[in-house]
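Below sits a lone chain in structure tokens, taken as the form predicted on its own.
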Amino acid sequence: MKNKKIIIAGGTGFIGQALAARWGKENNVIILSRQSATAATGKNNGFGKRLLTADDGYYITYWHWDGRFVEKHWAEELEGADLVINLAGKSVNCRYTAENKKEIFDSRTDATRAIGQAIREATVPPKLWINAASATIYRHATDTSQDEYTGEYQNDFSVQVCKRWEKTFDEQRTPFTRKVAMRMAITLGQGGVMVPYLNLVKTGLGGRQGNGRQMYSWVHIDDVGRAIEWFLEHTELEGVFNLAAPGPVTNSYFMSTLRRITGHKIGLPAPVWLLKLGALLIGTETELILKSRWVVPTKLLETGFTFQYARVDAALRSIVRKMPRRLYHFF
């Protein structure tokens, strides 16, 4: 993909430094961030590596808001624009205390209003608008997995997010501007996720959590970046599709080829009353390691998408082959 002008809102984290990183040095990347352009460039993204910036020879700027009200000197950028992607929101890596709950739900609701009104305000609007949604949407599946045509909800907490945020975005009138709700799994890379997932295996505790018989979606983060630009080319395509690997696994799986992967044959599991008390002591739920998530992505793939990273052990090898070998071994 060249010469294209793309925003990414909440791109200062994982995911959306990986994209920046992916186009910004052949296309026109604005990342929009609640943190004051000189802040956001002196961050650390959790490997030890600042944001990207045009120093490292990228074509990115940083653009304050606050993601909620329209504020000109951002809405002005998304004027011809080729792509918007919303990544914007509260990590649901935390407590899911009252006031979590409510900043969950408004900053997600929030960022959605606010690109959607500037879309509707702009003279020469986007010309693609991607949302970020999360596959989590689907109830705990054991028995069977999930699409687009025959998943299934359930109305716990994470569930009642991922509706209202998809609901607010699907409420966003934007007819010069092509929409898509992209329901992502757990996303790998070389950040993210990985870096507590690496941790415990280089500790000796990388077995399965719970009875490691919860299914775990995923999908690398190249065939993220893949999936947008299929979705950019294809301008026929629209409304809500699962963006999640073919090839989802147990969690012992996983934790087993992560182990064999990076060269630990030690890992101790971890009783789910072991999982609950160090959700307490980290400030985080246990929902998001024991909840099965199922998912499968049927519509993607009847476009005739292919993904280059559609069986885990190949994704994670690809990972870990790019890290240094202090990230997951002691010495």
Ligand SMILES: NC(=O)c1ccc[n+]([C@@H]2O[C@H](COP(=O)([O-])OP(=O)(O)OC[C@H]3O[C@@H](n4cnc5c(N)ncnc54)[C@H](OP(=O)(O)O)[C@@H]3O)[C@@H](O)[C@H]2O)c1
The other form holds:
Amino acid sequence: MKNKKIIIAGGTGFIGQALAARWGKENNVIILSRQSATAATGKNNGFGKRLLTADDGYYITYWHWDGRFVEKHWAEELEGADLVINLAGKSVNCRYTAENKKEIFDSRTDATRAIGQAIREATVPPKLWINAASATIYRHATDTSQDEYTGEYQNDFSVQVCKRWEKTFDEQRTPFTRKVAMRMAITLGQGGVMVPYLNLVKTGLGGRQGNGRQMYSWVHIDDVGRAIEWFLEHTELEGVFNLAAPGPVTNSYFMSTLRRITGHKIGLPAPVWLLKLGALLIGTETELILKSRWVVPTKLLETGFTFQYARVDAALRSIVRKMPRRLYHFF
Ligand SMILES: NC(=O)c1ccc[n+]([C@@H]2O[C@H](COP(=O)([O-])OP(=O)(O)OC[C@H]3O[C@@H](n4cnc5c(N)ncnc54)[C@H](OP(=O)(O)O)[C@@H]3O)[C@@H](O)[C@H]2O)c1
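Form predicted on its own done, so how does the form predicted together with the ligand look?
Complete assembly follows, chain above in first position.
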């Protein structure tokens, strides 16, 4: 992809930075962040690197926004843009206290509404608006896979978040801008969840979690970038799409594959009681690892899209190869 104007709201996180790295050398990438440009570019991305900037040879500009209200300086950037991607949202990797729950909801719906309004007010609206959504919208599935046509929903907290997020996106009337809601599965790349997984594996704790039979849907970050390019290219596509590799695995298979690829033979399993204790200690929720996510990308495959990484073994190998060695070796 070349010579496109791309706005990424919430682009300072794991997925946003990976997309900025993918497109930032041959396109004009504008990132909206709640941090000031100086703070954003000085920030460590949690992976031992600061955020990508023009100093690294990228055409990337950071603009401040509050993620809630339209402001002229960033709204103007949407004029004539090829693509707007909204990734903004408080991380769900926290305890589900009343305060955190509110922020998880509001950060997603407020940012979505603000972008919708800015697009409606644009003189030359962007061609395509992709809003992040999540494959967690489907129920805990141990019996059958879930897709866009027949998938079933539950009403636990994370499903409610996904539903409200998508509903807010759906409500935004942008007649001249195509919309795609991208229900991403757990995204694997050089950052994000791979960091805690590798830490577990290298400390000998990389065994199955719970009974290990829960399904694990995942997608390689390169396929997220490729799918977005596909949506941009295929102007007939709009609506909701699952973005999960066609080869979901069990938690047990995922962990054993990771151990094999990183050369760690021993991996103690973590029973549910231990996970609950650990989650409490590190301020997160066990749902993130124990929910059985069995999601398949039926609609995307129907469009003719092919995944570069359909198998988890190849996906993990490609990621681990590029990760700093300190993350998966003691020495
Ligand atoms: N990673 C995955 O496996 C995965 C899977 C499915 C869906 N998703 C969704 O995809 C999106 C991007 O994922 P990610 O892994 O890149 O997340 P991330 O690393 O947590 O980045 C999200 C970004 O959202 C912004 N943000 C955080 N709290 C906010 C708030 N209260 N109000 C407005 N903006 C806020 C932050 O940017 P600033 O601090 O610079 O403003 C942050 O960089 C998220 O919404 C996530 O829920 C992710």
